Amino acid sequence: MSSTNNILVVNSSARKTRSISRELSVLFTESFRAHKPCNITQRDVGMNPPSFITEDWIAAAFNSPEQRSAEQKSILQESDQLIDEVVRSDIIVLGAPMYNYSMPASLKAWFDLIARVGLTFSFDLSRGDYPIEPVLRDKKLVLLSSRGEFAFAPGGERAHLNGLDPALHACAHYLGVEQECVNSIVVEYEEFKDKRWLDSLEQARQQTRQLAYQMAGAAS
């Protein structure tokens, strides 16, 4: 990493206030900045959802750059900007609440615009059954999530309902993140608002501070 880290924060909560994932993303960046200089880019897909991909978008993305029309270049401008933010980042922080057992639609739309052949992944059938390879490398990912229910971790009673974590881990390679560089902090029991929720929230706050200090190279 460079001496000054570039952190991209992507919040996807539909809540402007009362959002736990937003609270944790602020806590992470403030804790990190307290120990090491950093540049922070904010991308709020919860408040400003990205466009959904369309047939015209797909045609533009898979057309060679030198053959794209002016209209196709315009169609890809939003994707170009989002990818540039990822490329320039060292650490990507995703505020990803669980909505209906998966990720918010706005965050899925963000991933769809990030996944671009030739820019974030390459595709080559000569590789056999695994033609896709990531283009970006050496980035770290911080996943900050809040769930209304509980026990979504492997072995938990609701693990079979967890469509969020597997999807985020599966898409991490588009961001240039190896699986061992994915850090996940979760708050559960939000719908219950009982002591279990308060304990989970406090634990997540502590974990977020510690992770920020660790990633900033400071003793926790």
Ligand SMILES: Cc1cc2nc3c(=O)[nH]c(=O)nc-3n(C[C@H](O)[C@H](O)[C@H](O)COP(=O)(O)O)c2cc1C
Given for the second form:
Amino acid sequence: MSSTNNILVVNSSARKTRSISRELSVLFTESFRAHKPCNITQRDVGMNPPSFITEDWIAAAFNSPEQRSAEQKSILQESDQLIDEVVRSDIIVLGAPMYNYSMPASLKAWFDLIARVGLTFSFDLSRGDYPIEPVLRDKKLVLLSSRGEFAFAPGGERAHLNGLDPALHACAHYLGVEQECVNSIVVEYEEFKDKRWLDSLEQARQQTRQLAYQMAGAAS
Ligand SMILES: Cc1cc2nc3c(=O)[nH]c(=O)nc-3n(C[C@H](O)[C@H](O)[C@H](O)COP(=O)(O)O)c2cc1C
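What would the structure be for the form predicted together with the named molecule, rather than the form predicted on its own?
Full complex below, order starting with the chain above.
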């Protein structure tokens, strides 16, 4: 970890107000900053969704950099900028609500633009059955999520419906994050607005403060 802490915050809630994942991302960065100076980059894909990849995008991404046309370079500019933000970060905070049992489309679009051969992963069939390897290293990921229903954790009654947490963990390597460096904090019961929700929310707030202090301390 570098002595300067660069935090990239990616929020994907479509709600500008009343968003719990946004509230937790603010709490994380404020708690971290209270303990240690840091540079914070905000990438709000919920308010400004990234482009979807296209056939032209894929052709440009898989063409070698020396052979790319001016148009192909231009097609990749948005992806270049988003990847640059990831490269410059030490900690990536993802505000990731559950939408239809998965991640918001805006966040998936962000991941699709981040996953770039030669920049965030390498592909080599000589590695056998696991040809993909990450390029980036040593970053930490903070997942801050909220969901309306409950019991999505392994062993829970809705675990089989959880298309969000496994997908986020699977994509972590594109960000240069090892599985043991993924920290996940979840609020459940949001649709019920009952005591179970209030308890879940309060617990998540405490966990978020604690994680921020711990990461700020560990980063010094
Ligand atoms: C479009 C949409 C789809 C949703 N789909 C689910 C879902 O599949 N499962 C669930 O438990 N909650 C679902 N919810 C509830 C959200 O996960 C919940 O409201 C959460 O707090 C949203 O995050 P935010 O507060 O940061 O905006 C959905 C909400 C919206 C707006």
